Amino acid sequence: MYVYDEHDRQMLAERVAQFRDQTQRALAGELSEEEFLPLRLQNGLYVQRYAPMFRIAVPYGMLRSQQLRRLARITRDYDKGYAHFTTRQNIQLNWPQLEEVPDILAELAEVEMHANQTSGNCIRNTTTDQFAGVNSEEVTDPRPYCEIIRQWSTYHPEFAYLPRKFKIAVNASPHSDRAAIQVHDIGLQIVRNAAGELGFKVYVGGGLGRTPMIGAVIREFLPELDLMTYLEAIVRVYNRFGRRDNKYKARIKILVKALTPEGYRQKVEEEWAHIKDSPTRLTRAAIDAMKKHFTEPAYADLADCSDTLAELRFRHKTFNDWLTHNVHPHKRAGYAIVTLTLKKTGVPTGDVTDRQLEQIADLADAYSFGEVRVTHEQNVVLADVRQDRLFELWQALTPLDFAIANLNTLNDMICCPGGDYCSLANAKSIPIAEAIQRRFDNLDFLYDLGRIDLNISGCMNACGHHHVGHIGVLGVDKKGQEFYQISLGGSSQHDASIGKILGPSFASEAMPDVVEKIIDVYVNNRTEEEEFLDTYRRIGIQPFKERVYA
């Protein structure tokens, strides 16, 4: 994990002092709300429905146990005792006091954390696969490149005020995409060419929100050392030609569509020709130096324990379920990747208490070299667990409600905070998620259904990524009443697609019945080897429409 040097610490201390002064001036009336707005946004501070919301950066989802414990204390001392993990691998506080935010920033800086550029029209937190570095199938560990992008984009003077917010994601797995790179402003897929050289497949112009789009490929292979200069060219073109007169048409996806992907690529190539050999170009020494921050922990040489696990599986059905659904293969023999699901029915998706943060820190120290990862799906990962301690870990997780074996099921849904907190939301999200979870409370039935991604957003900003859910739910306003629109067939994987709207929206009380009817169509039409998305793509939307609106 990246460790700050004296330059990082100095820059962060200066930024905290700067924002403390800005906050004091704003509270004293010396800065207008209009003047304070971009300053607070680029320090992670929103104004929500009932109180400020403060977003803390978790670069590419990595946290140390020390940082978790500090987050727990901050949550307890400055908020109401709980926090929220987001779909961008960050963490949010929903009830901080404006005058105390500089104190929170100062406390975060002590454990090498910040809120820089977690909002505003700038380059936001770079995200990646939560299994990065331990996934046996990845081309290489993407985290060093994420950190290089983070350092390049933080405080970049040319990109501090872009036409609109800007998001970058990196993926290194050829068979799965847990980072959803094709629905980002820039998506980077790490690949090797025919000669075995490392590089990047570059997507541009993806995004959700009011106008959802899948990113277009503008480079099939970008050599590794050219990464930063090419990114610079992409953002420069956007900064120069992106619209600033209409915020709904200001994202890069609108510009790419207007110019066509080929037209945008040409402008990028023209810009790149001027800067490709500039000092920003990566060197092998710089990459190697960054990789030293992401070395392997002190793995032990472990004997195979599959026979022991098989016996425990046979004796404990719930352990078997958990091992099947929440535990994934590790690149190192004798180790496993464990996901703690934060999807207990009745608890808002992604929410975690101060005590739970401390418990996760304890678990990380005891079982995973003191580190955890936050996932795009609002869960938490212990990435380096010994297989011979899996049963012990499961026993420790169970009373903490972290061992619910619903990963990748219908009930492992993505959900934004919605109208319970957000001033932009048209409708509540959390009660809808809970109602659906209560309807589908039989884990064996969920397992039989296979993977179903159900994503819920309270408004068109799509913080719940409803557009790319196999089943997407969008809160809409109908003459002051909360209704919900359904879309089907979305995907954020390598076969990325935007879901199609099923038809007219539904009242909140109808939502569990609507989802059940959709599931019934799937169950009645699937073949033995098909999962939900396969069946939908084979039979199309019409059978679902006929059943739901019958």
The other form holds:
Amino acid sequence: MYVYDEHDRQMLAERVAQFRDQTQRALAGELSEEEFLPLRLQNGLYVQRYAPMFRIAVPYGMLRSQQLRRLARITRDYDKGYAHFTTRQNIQLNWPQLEEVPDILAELAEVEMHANQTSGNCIRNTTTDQFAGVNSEEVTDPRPYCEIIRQWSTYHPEFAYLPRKFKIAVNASPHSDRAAIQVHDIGLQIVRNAAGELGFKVYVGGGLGRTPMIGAVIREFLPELDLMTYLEAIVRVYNRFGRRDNKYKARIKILVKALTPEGYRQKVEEEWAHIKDSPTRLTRAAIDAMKKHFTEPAYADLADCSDTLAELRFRHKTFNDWLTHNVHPHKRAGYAIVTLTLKKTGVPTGDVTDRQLEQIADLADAYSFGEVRVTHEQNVVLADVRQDRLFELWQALTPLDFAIANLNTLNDMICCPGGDYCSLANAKSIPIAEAIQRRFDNLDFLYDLGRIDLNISGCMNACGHHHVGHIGVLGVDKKGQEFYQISLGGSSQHDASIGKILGPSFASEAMPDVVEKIIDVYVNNRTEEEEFLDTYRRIGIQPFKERVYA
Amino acid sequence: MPEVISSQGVISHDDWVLVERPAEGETLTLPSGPVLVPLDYWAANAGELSGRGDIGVWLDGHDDPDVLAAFANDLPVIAINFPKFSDGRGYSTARLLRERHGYRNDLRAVGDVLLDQLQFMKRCGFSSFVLRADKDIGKAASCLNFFSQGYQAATDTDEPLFRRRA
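Return the structure block for the form predicted in complex with its partner chain; the form predicted on its own was the one displayed.
Then the entire complex follows, led off by the chain already shown.
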């Protein structure tokens, strides 16, 4: 994992001092609210429904146990003893005091953390696959590139006042995309060309929100050393020509659509021709130096212990379920990837208490070299667990409610904080998630349904990624009443698609029934090998419409 | 008395008068003394205006700096207007003038220029700043140097941090 050197530490200390000064000037009335706004946003601070909301960056989802313990302490000392894992691999506090935020930033800086650019019209936290570096499928570990992008985008002097927010995601797996790169402003797929050289397939203009769009490929192969100059060209074209007259039309996707992807590509290539050999061009030495931060932990030489696990599976059904659903194969023999699910019914999705943060830190130290990853599905991953300790770990997780074996099932939903917390929301989302979880409380039934991504957003800003849920739920406001609109057939994988709206929206009480009817249609129509999305794509939306609005 | 601060932190009297774009149908009459004229006015009258030490040009957010490509260094001052401090186009315009068109003379930020953006402007090649009237120019010097270094190459340095580390 990346470790700061004196340069990183110095700049971060300067940033904290700068924001302390800015906060004091804001409180003293020297900075107007309008002038303070982008400054506080770029330091993670929103003013929300009931209190400020403070978003802490977790670069590409990686956290050390020491950082988790510090977060726990911060939630106790400055907040109400809990935090929220977001859908962009970050962490939010819901109740900090404005005047204390500089102190929180100083505490974070001590453990090499910050809230830089977690909001505002700038380049945000770069996200990636939570299984980066440990899954056997990936072309290479994407994290060194994510950190290179993080450093380039941090305090970038030219790109702090873009037309709108800007999100970059990186994926290195050819067959799966846990980073949802095609719905990002820039999506980078790491690939090898015919000559075996490493590079990037570049997507631009994807995004959710009001105008959901799948990114367009503007380059099939960008050599790795050209990454930063090319990103600089893409963002410069956007900074110069993106719309600024209407915030709903200001994202890069609108510009890409207006110019056409080919038109955008031409502008980028033209710009890039001027700067491709500029000092921003990466060097082999820089990449190699960065890769040294992401070397493998001290793995033991082990063999897979399939036989022992098979026997334990046979003896313990719940362990068997957990192993099947929450544990993934590791690239290294004898190890496994374990996902801790934070989707306990009755607890808002992604919420963790200070005590739980410390428990996760202890588990990371005991079982996974002291590191965890946060996922955009709002779960936590222990990436390097010895297979011969899986049973022991499962026993430790169970009383903590982290072993609920619902990963990737209907109940492992993505859900934004919604109207319970967020001032943007049109409707509550947490109670909808809970009501659906209560309706589908039989795990065996959930397993039989297979993978279903149910994503819930409380408004069209789409923090809950509803457009790319197999089943998407969007909260809408109709004359002061909360209603929910359903869409079907979205996907954030390599076959990315935007869900289609089913029809008129429903009141909250109707939602469990509606979801049940949708599931019925799938169950009645599926063939043996089909998952929900396959069936939907084969039979279309009509049968679902007929059943739900019958 | 209007004042300007240089990227070195030196405050001086601002002699340059910015001439607004004329309204539709109006013709522009230049006051005496050093003036900054709108880019399109300059482009239409380049023959008579270029090479004069008392005529500079100002660009608005949407103006294309490429128009000045061949003539930039004939101008003693180029100003870039920030219609709103949150409109970041001027940062790109500045870098293009410096890094693409090799502009070497004074590059001035005008308009909604506040304190907290000054160092980014400086890094993008601005060499002088006319702050919005209600901002305290006495505080500008420290804001120009809040950060001791940056991660990126920009107009101020050819050495991104990754090259300095290597």
